[in-house]
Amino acid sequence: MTELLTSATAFAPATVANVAVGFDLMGFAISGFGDTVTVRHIDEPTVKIDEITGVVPDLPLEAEKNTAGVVLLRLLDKGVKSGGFALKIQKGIPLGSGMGGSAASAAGALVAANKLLKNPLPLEELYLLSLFGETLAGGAPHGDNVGPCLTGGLLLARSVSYPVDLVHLPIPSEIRAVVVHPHICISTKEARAILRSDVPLKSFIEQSGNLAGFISACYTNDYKMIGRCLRDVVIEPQRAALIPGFADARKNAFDSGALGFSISGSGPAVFALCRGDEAATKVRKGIVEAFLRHSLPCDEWSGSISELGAYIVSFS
């Protein structure tokens, strides 16, 4: 018989929520940065955070305060393994960035876990699991993040319950991500606070529109329809104003050559979508340089799109 393992680090990436068009369905995961969770086996039928480091050390260390240690507990509800589990926690993604901070260290967390298991559970109930992390975080339970997190890639999430949708877009292969963060923070659960609860029937035709005419042109590789369709006529405009130099930032991305480029999530992080490095790294410039006009500094990033998930590191 095989010994179970004790022992399981998970790597999950940062990710881009809503891409313009697709609000609380679409996202994308970016290489480069994101949260490291080593999840151990205990005796004890509990969840414990031992330790969290890296860029957001004062996060809860209570398990049903936080979004890794929340979904955690919900694993053992299922049943799934006698005992519980012990974490520690390494933060890549800063607090209220934008960037899915919340939804990679729910991740990370259940994929770390699942590889302790002695019959793992498929991706769509690690998915629906993590989604109480986000809920947690947020108020409500989005898949926008913490499903390109767990499986990488363009990814439209459909549902939030059974049956589950998980729909991978293709990624016409000249596109280029560019994501800037601004030095400031904001609730997710504040930035959806301030969100009418009603969409003018104009704007939700038109919104309806772009996201249609969006995932057609990741179809027919239409980089003209993806920079006429990713714009956010719902969102973008209620939020835009949590974000100093938004306006200037957003100028200067379309000025620079962007395709699109909106809101990352629920900010501060700005996202544009480029045709090819040359225009990603003017675009990259041209944002950055609206924020520090702003006397904003920036941490910024640009490549493709990640085709890859949360992934086991290393296991014992």
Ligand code: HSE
The other form holds:
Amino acid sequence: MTELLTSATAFAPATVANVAVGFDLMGFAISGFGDTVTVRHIDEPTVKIDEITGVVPDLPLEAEKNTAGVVLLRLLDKGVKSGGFALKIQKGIPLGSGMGGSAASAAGALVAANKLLKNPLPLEELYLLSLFGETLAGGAPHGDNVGPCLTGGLLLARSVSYPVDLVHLPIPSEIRAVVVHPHICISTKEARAILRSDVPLKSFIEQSGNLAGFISACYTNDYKMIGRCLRDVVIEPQRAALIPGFADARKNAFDSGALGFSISGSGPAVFALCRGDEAATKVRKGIVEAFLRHSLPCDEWSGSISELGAYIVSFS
Ligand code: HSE
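Switching from the form predicted on its own: structure of the form predicted in complex with ligand HSE?
Starting with the chain above, the whole complex follows.
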């Protein structure tokens, strides 16, 4: 007889969504920050949040109002088990930072719960359940944070319903990512609410060319084409004003040799992709300097895109 588990803990990484040209569709995982979620079996058929600690301690403890809580409630709706779950969330990703904090809590909770249940749910199911958390946090389901948070790497999450087509894209070996988080808070809901609902035909054509070109260049290791394609002509121009110092950070990033630069998710974090460690160090310094000139202290990170998605840290 297999023994039942009582508790499992998962780590879920921060993510950079959109990647300039894949709004709501593309994202990558980074190793610098993440949330850690412990899920415990309880007899009551409900979801309880016991505590939230770390960099965002004052999030709602009601399961329906928390991204980790709501995805486990939807998991229980599937009738997968008797009883329920109790949760402890340790936040490593700041709230409203643009680094996929709501996605990491949801993905971490689901990966830990799936472990408790002996892994009955395939990746696509975990992804679709995670989207309930994104709808709660951002007002609409989008898979560009939860997708790469679950799989690691650079991911195209083509759809938010079956068939979802989670496509793991190749990353040219010299690509390094830089992520800089200036210390202000932007609500994803608000950053989505300011977006126009229509896209001029000219911009649609340019953005489609850039997305297709970027993906193609990832397959052919064409760094120059990656540089030409990482230009967001649709979303960034509408959101840049939300981030003080954005134009200076962008200028410094390109002057320091970035292949591409844009907003990470809905901001205020920004990201750059660079060729090699030396370029990444220069670009990171340039971006931080720009924000400091605007009196904004930052968290900063650079390195390879992380191939590690949410994973089990321990179980008992
Ligand atoms: N694609 C989403 C947005 C990501 O930019 O609104 C939010 O993290």
